[in-house]
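Below you'll find only one chain, the form predicted alone, shown as structure tokens.
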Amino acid sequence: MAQSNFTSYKHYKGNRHFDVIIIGSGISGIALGAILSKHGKKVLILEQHYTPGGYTHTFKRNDYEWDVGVHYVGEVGKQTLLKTVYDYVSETPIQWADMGEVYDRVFFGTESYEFRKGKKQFTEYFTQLFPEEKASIEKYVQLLSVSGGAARWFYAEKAVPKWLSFLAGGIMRKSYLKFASRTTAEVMNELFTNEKLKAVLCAQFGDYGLPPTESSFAMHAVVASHYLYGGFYPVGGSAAFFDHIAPVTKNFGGEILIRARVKQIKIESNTAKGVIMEDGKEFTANQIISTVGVVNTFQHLLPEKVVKENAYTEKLKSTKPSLTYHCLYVGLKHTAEELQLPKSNFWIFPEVYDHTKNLYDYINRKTDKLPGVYISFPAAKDPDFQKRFPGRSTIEVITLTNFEQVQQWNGTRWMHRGDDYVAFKKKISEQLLEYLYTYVPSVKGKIDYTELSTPLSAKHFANYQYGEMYGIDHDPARFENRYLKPQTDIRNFYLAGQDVVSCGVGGALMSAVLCGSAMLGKNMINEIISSAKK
């Protein structure tokens, strides 16, 4: 991480009113403190952990180097839309590390797919294994690309004057909600007949954390499509995200600071003024921005008087938490090159192709075998990883759970939770690491480092209730919900983040485009745009 990009609170003495601030350092804080930095306000951006970036941030143990949210991105191996506003909001742009013409395998025991570059590549792939479903996936393909384009109006409504919305919001809505009101599980089906082809083009449902018969077909559209044209790493690592956008911010005068816990935001007269730190100092400014969750802004941050005049208990109740993993962090005295580490993500399911019964009997507890195992290999993707830590490689071994697996040591503390937890986690280790020796049977005796971070660790690093991963569920009825959008019915308080369009850092990077749109009465999309073409 640049140091000069960020002070801690306890340090800072400096101003204590700004034009924005920004509750959070992720990908949709930092983003949105450069759009707004360069339309000329003064931005404060504050981050209760003692690291900035959110689930983009890095962490170090013994030499060695983990991302803890980011595993592959898309959309970005040409001059996209998506890379246009990476390059809008960066000070120079991020570069990106193309993980090749597979940037998927997907096991089924010991049976493998590919996940293959390109949609030509991909059809074909997938029509050479299942002949019979030719034209069903070559319809499936096309329906990705026709959801795409329903979703640029149904987010576009988001940012639109209230009056706009009025006039116009159902038709805008309308072409997207076809997709996003329907579960993924229901229009495959419709699709397709083999068991196995579905299960195969839904193995990524990881990426958004709900199994077939309970996301929105309009989230799996958003990720298969996303990595359509392959898979891309930052160069650097996923601290290149905070590395390269948050010297905008700074650039034009604004602060970031890290261990600056908000307690409450302010309100008077239904309306935000600014923010109450847990020292009980304050800081004022013109406009508040949470990029925090829902859950979090409407049940801690906010004055109770105010979540009730407002109704936001009684909206929260249609939306629920996602659910959360484990994650074990290995390390390795040898570099990638040296265990022939591939660049491609591993999932890994059991023999049975159905995610939600695989899913549900472990959640349930009728059996141990884990629902799905995903193995990054960030030391494989990263060209510039040998530079930094020479002589190494690190992976990540995850799996999805639930927080009820760990509900018995919610309430201790961090490092403290007692052997029988320590034991927990050995066990959930040992599982994740026998499908690391099956499938990747090069590192098997030359592991030097392993660190397992549960649902528990999630709760305390990112401040989440449950550990979830996304944030609310990816399911039909969150695109109903009408207050998901960076407006608020509270002047001056505005959201950004993975709840107002989904999750990844694609969406919460959008997020910040639609809220900076919505704050400046512009349409930012179009700004960016024009700005990339001088």
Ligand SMILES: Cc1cc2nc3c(=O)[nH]c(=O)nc-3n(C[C@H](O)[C@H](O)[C@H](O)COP(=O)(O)OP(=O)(O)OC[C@H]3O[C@@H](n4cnc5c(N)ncnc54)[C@H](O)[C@@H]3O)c2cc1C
Second form
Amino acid sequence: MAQSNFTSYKHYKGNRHFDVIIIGSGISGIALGAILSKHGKKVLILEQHYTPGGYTHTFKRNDYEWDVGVHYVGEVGKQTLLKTVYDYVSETPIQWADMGEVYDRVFFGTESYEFRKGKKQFTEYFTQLFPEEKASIEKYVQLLSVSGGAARWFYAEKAVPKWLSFLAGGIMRKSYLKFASRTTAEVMNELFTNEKLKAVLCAQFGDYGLPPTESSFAMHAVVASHYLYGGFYPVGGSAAFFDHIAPVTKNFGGEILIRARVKQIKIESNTAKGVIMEDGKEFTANQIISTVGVVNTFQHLLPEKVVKENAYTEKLKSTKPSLTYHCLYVGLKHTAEELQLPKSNFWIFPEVYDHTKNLYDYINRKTDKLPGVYISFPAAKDPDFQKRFPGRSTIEVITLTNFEQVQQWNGTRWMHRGDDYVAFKKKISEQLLEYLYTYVPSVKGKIDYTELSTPLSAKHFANYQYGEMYGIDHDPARFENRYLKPQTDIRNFYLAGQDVVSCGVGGALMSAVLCGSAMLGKNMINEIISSAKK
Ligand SMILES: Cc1cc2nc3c(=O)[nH]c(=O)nc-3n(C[C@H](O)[C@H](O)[C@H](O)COP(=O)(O)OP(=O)(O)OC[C@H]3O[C@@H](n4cnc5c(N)ncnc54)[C@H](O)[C@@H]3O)c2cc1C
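Target state, the form predicted together with the ligand; input state, the form predicted alone:
So here's everything in the complex, that chain up top.
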């Protein structure tokens, strides 16, 4: 079942009532669809875009194909909990390609560092480079796993019934909040003295979009430990998520509709009853779930009166949209092998080992120098790539930015944003290409196609109002917010998606498990583990 093979809402003539309606077909929406379908629910998934999959979707131009929002995942090299969940929600298991011994390669100007697969290799490598920090490096790696252990209770609390959360919620959340309520910089400064080491270990901050001075250490620890045992790529590209998971909903008689934008969630007597589509027609259901992010959900999909009455206006105040990004999609008429493209991702920073300064100097327009550039080489990572695109390869080159940078064109029409926008895109594209040529000189003179997406593209295609890359910010305040859980104060209305757990396909996937647990009133983690043993 390919992501291109779906019924458009316009042509749909089937049922108007379902057990469950899920808004959004990203990894969280389709995984939740699979869980609920396996429990006998008739599910309808509504997706506003013409390609389903949310940030896991791929797009094609001129016989090239690119991933939009997945470049690697972790914790799937052996039968971990995460892999067991992926297997449970999939019709057939996703195949994972190992990225090899070095998953991330970090550059500060001309100095380079490696993120090596395996706790021992990781520790030894950094100890060799920074011997005076040996004890702190060991303590740091230990801290990552202690934080991960505490996360289990914190997230379990999100799925328990209200009465239990009231009685035991404080205790269940307490030990993780010790990590979550501190910034990454606070913890790193306490552990290490070497500024270079601190900046290198925080190089993956682009995976959650907040520099160390603002991000919660818990989020830093999630990402660092997620990849500690290596990076993996879904064979067939990021569309593999949708292609493997979505059929489960269809097999159980559910529906997935594309070009199906929900305008409003229908609420009567504080109870969710259905959804109103853009054309004014309705679907009804016993339960509704939004996976489109809390900003979208509470500011756009729910009636204002309901949001106010349930005090969500207040709750949203401490919630900030995450940063956004530009991505240059590059196509080449040469294979990854011919160009000697690596499997490792490149993280390239200015010479200054200070992520906060680099980022804010750019965002506040004090400099034109990009704060960091990330390069991914899907053609090298995917063993299936040559079968699908013989003689070709693709590359994605990304940098972080804020929505203000493109604010002046907000409201213009896609493909008709004006000459000044085209000139702006040209400038960013040239900057990104310069990085690509410097760090991957083999591609010089070989590029056949480029296309730049800006924050306005993320807004247009994924419907994030500020082009958010990762939903809401992963700062300490986020982890204090108790409303970020599946069950809401509106009857029969639930939340899933990256805002409920964390960004990343793994985080969004686990939000589906928590939401399924809350809706079905059972511990889905235990059920998934026991079903894997059968
Ligand atoms: C550039 C980039 C790179 C990334 N790289 C990685 C990576 O390497 N590894 C990793 O693990 N994670 C990565 N991520 C993060 C990861 O992709 C996301 O955290 C995850 O996919 C989010 O899933 P989701 O289901 O919560 O939401 P989404 O995927 O955003 O899905 C929400 C869906 O809802 C739809 N929708 C919105 N409004 C409506 C409406 N009104 N009606 C109907 N449908 C609607 C949207 O179109 C969208 O399809 C990256 C993200 C980006 C942007």
